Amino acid sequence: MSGAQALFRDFTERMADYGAKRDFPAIKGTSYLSAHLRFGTISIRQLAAYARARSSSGAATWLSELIWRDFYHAILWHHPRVATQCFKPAFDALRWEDAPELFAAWCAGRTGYPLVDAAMRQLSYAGWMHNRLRMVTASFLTKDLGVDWRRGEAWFAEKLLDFDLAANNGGWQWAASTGCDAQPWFRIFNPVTQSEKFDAEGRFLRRYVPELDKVPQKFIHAPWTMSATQQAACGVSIGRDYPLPVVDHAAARERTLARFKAIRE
């Protein structure tokens, strides 16, 4: 049995729970077949046919994700300009920040936001990133740091073992709100609440951000909120052992809204 078929067989036993588990990076909830789809070592038709033949909500959710992947291929085929430009031409006029230090902090997993940093370190370590975290990190780069989505897309292209131009481009333009389903007014992920919701116990965070290993669950998602006494108690100094947040999310959100409002007006 090939590696792809072995992974698929394993996933068929977990598919029914896909919808409930797919967003949690600390548990085994996804198919892990993206690299095989990228290199053609498993058939997308086989996967779609299998999912369609199942009655579980998990199978239906997974099929919808396969359809999104196919949709992005159709977008790239019919609109090849999206490889370098925004799907919605008006957004090519967006004024992005020239922030090399912030971009470098994002690449290195040193933004001060644990979920973002854990995800970026997973990418550098494994050449792969959980799908929920791809959305979170892309939103953070474009909406919190105000950096052009093309820079993040290129970084993912360099690092991802499962890099696929259509899927990568589609995902980045979705997160940046420049794609075919642009929603800039509410698609601004809060990295702290995303962390609290999808890694509540901090299991994923502690794996990739070991500096925070002894930080209590109460503070693991926003460690800068600990007092000096609390930091000393868990053996970490925020600002020395682990960075302070490079931006304030609330202020960054307002800047993003203003950036898109200028285009609308």
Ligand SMILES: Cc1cc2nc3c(=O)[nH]c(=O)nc-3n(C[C@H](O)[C@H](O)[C@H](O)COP(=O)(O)OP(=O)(O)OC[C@H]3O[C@@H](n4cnc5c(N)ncnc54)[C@H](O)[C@@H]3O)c2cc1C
Second form
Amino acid sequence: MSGAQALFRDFTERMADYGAKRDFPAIKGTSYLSAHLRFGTISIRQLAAYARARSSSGAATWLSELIWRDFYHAILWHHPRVATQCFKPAFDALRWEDAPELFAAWCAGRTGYPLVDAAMRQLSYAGWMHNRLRMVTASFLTKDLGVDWRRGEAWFAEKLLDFDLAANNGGWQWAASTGCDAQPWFRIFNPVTQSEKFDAEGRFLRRYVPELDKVPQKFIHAPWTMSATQQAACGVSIGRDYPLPVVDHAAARERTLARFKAIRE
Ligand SMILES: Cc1cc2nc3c(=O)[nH]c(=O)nc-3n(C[C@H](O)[C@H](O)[C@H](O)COP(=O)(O)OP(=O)(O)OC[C@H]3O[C@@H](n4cnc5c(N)ncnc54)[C@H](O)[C@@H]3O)c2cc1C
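Show the form predicted together with the ligand, please, the one above being the form predicted alone.
Starting with the chain above, the whole complex follows.
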């Protein structure tokens, strides 16, 4: 049996739970078939037919993800300009930050936001990143750091083994709110609450950010909130062993709202 078919067979046993488990990076909730779909080593028709024939809500949710893939391919085919421009042309006037140091910190997984850093390190280490984290890290680059989505898109293109121009471009424009969907520009992911919600125990964080291994669960999502005594108690110094946040999320949010508002006006 081919590697792709073995992966798919494994996933068929988990498909019914896909809806409940797909958003949690510490657990095995998705199919991991993206590289095979990208290179054509498994048939999209086989996968879609299988999911359509199932009655579970997990299968229906998974089918809807396969449909996103086709949707973004259709967008790229009918609107090839999205490869370099915003789907919504008005947003080509957005004034992004240059910020080479912030961009470098994001690439290296050293922003001081543990979920963003764990995800960026997973990308460099494994050549793959969980979908929830692709959304979080893309939102962070564009909405917290104010960096042009095209720079993040190019970094993902270099690192992802499943790199697909249509899906990557669609995902980045979705996160940047410049794309073809209903994502409103004022929806900005909070990297701390996303972490609390989707990796509550910090299992994924500890796997990729070992500097924080001994940090108590209560502080793992925002380690800079520990007092000096609490840092000493778990043997970590924030600012020395692990970076302080490179931006303040609340202030960055306001800057992003102003950046987008300027376009609307
Ligand atoms: C910023 C960003 C960049 C992305 N870049 C890529 C990329 O370069 N290549 C890529 O294949 N996917 C990309 N995605 C979509 C998605 O993150 C991956 O397809 C998914 O994480 C792959 O893991 P999986 O195979 O376990 O997915 P599953 O959840 O098991 O989904 C099954 C398949 O459906 C397709 N799919 C799922 N979600 C999406 C989606 N949102 N958009 C398009 N197709 C989807 C993929 O082919 C995937 O293998 C991106 C998403 C974002 C937000």
